[in-house]
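Here you get one chain, nothing else, as structure tokens; it is the form predicted on its own.
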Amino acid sequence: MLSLPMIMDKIVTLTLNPALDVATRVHAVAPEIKLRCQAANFDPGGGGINVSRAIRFLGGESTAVYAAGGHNGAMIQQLLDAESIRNRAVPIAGITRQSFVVYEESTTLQYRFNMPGPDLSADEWIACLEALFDLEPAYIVASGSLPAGVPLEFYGEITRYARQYDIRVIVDTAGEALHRSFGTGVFLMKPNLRELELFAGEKLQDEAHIKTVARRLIAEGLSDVLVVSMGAAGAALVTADRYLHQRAPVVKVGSKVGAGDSMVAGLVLRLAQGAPLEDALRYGVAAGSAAVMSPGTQLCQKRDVDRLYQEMAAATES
């Protein structure tokens, strides 16, 4: 593998809507009796939460903060405590979600429910940029949906201002909080096809049309590096002047819940510790796949993901 420098440049990773991730199974689902389900796992979660954990998981560190209300808030900051992540909560008046994931195993089908979050005042959402900055980052992960209450161009402010101190934003969300942050100066983003479809408006029919796409809209100021996620065919990594793709390997599926995070965790990490761009892509894509092979919400395991990088960095040489 390669040799990394010990030192890293610190990660901040942003949650507006964190959720109480609950899993559960049961052997068939059913309307309008009563399902018997097994003991449920309990995790922390919601983008940069994720983030953060998949971090750690992989032998990094990062400072998770995030707007936290009510037990299900407090929980998560006992979860997050319980796997020595470092976290600022920010306190909210609202009782912060939970999502639901039930796996059935007469179909090995999967159920994900998504409650809203709740609503954040100015006063809140604004404290939460105040705790972000004041751990003064190399890095900010700014990832998952805004709650109501928050403004869409939310993302893009933070770029803005971070960008005056060269610190590097990657912003991980979707829709119109997604478009709102072209040409604020986001280091990277990490749209899936149909993401990317969007941004472009028009229909992508194979990888060229893709590295086209890709290039027009960092020429247009969408973001300096463009990480497209292509599911099982891997991912691009597109710069002005780059073009990678890297393959996923081929994985047994036990959940595809925080692969998305995983990736943008590996890709951070190693990007963070001075990495090459090719080097955090595939590392990225190893975190990816090896969430995929997790069951429920667990994400990247660091043996999975080492066994993988090593596996693609070795049929790259070959």
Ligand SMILES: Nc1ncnc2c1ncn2[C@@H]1O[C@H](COP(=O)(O)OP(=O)(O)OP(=O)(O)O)[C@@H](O)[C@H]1O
The other form holds:
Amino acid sequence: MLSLPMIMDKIVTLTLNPALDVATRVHAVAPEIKLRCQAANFDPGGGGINVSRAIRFLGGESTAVYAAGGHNGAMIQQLLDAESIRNRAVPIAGITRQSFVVYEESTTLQYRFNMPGPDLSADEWIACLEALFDLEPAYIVASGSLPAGVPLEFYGEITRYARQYDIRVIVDTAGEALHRSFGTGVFLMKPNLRELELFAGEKLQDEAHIKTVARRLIAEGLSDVLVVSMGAAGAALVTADRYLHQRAPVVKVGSKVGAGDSMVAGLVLRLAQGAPLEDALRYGVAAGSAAVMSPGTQLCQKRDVDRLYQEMAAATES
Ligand SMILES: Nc1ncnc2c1ncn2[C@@H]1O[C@H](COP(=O)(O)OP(=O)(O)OP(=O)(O)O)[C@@H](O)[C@H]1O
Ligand SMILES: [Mg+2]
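Form predicted on its own already given; the form predicted together with the named molecule follows:
What follows is the entire complex, opening with the chain shown before.
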């Protein structure tokens, strides 16, 4: 029997602001009247949790560390357990939020309602940090927004500490939390193009421009590796001395929900298996594109990811 390398168990994702994702369908959204929706579907959600779920769908292992409060927090734990995803819920006093997605059948449009989530006390976010480092990860995926009460330097502080123990930190966030991670030793940063533009404070006109700005940010200490995702255009991987652009395969768009998180899952899974950067990039793009193919709120499916990955690999070799 094939024995899997131990390192596969060493990915830990962190979600400070998870959500119980509630999805339903309705013929048409309209004001004032009672909308007859279909039975709801419940999924555990939030940046890091989505990454852990996508890793599981890809046949890998990770542990999801997350703050959890109230009945929504308890349900997230139940759902993760049911999917056999190792997880550590850090109890909090506040009530974990729900996110609400409504698919309108008459237009095929998806309406996404996101609520802010509870504040965390200092004791609570410190407990999350303890749970995280207690697991002795090789890779930490810090993903999503920071709830109120958590210092904006949080991801940066995780990174500084992790760096001392050779733990690689992957950060997928935007805005101030991204700014405050700058120069702390992040291994891999995964902004999308718009997030990178906001961060750089300029509109990125073309590939040459992206390359110049990305190189400058890396030289200034943003991260060792920068993966800029560009939707249907795929993603660029930039390091101090390399620039690689992996085009995304053309796929029929089901729903864009989960593209970014699935991409991060593909990237970190391959990296934790010891794959080279270009291979991890290709697998990440395949996972992102597979998530786009799947309908509703579904993340990527392994058979789609593997097929897209093989096709991209073949196209590169030919
Ligand atoms: N229309 C598309 N066709 C094919 N692949 C796509 C498309 N949109 C996204 N992808 C794939 O998903 C990856 C991530 O997408 P994107 O750049 O939109 O991330 P994101 O903005 O972080 O997503 P999210 O909104 O989920 O956070 C892309 O690099 C690509 O591989
Ligand atoms: Mg994203």
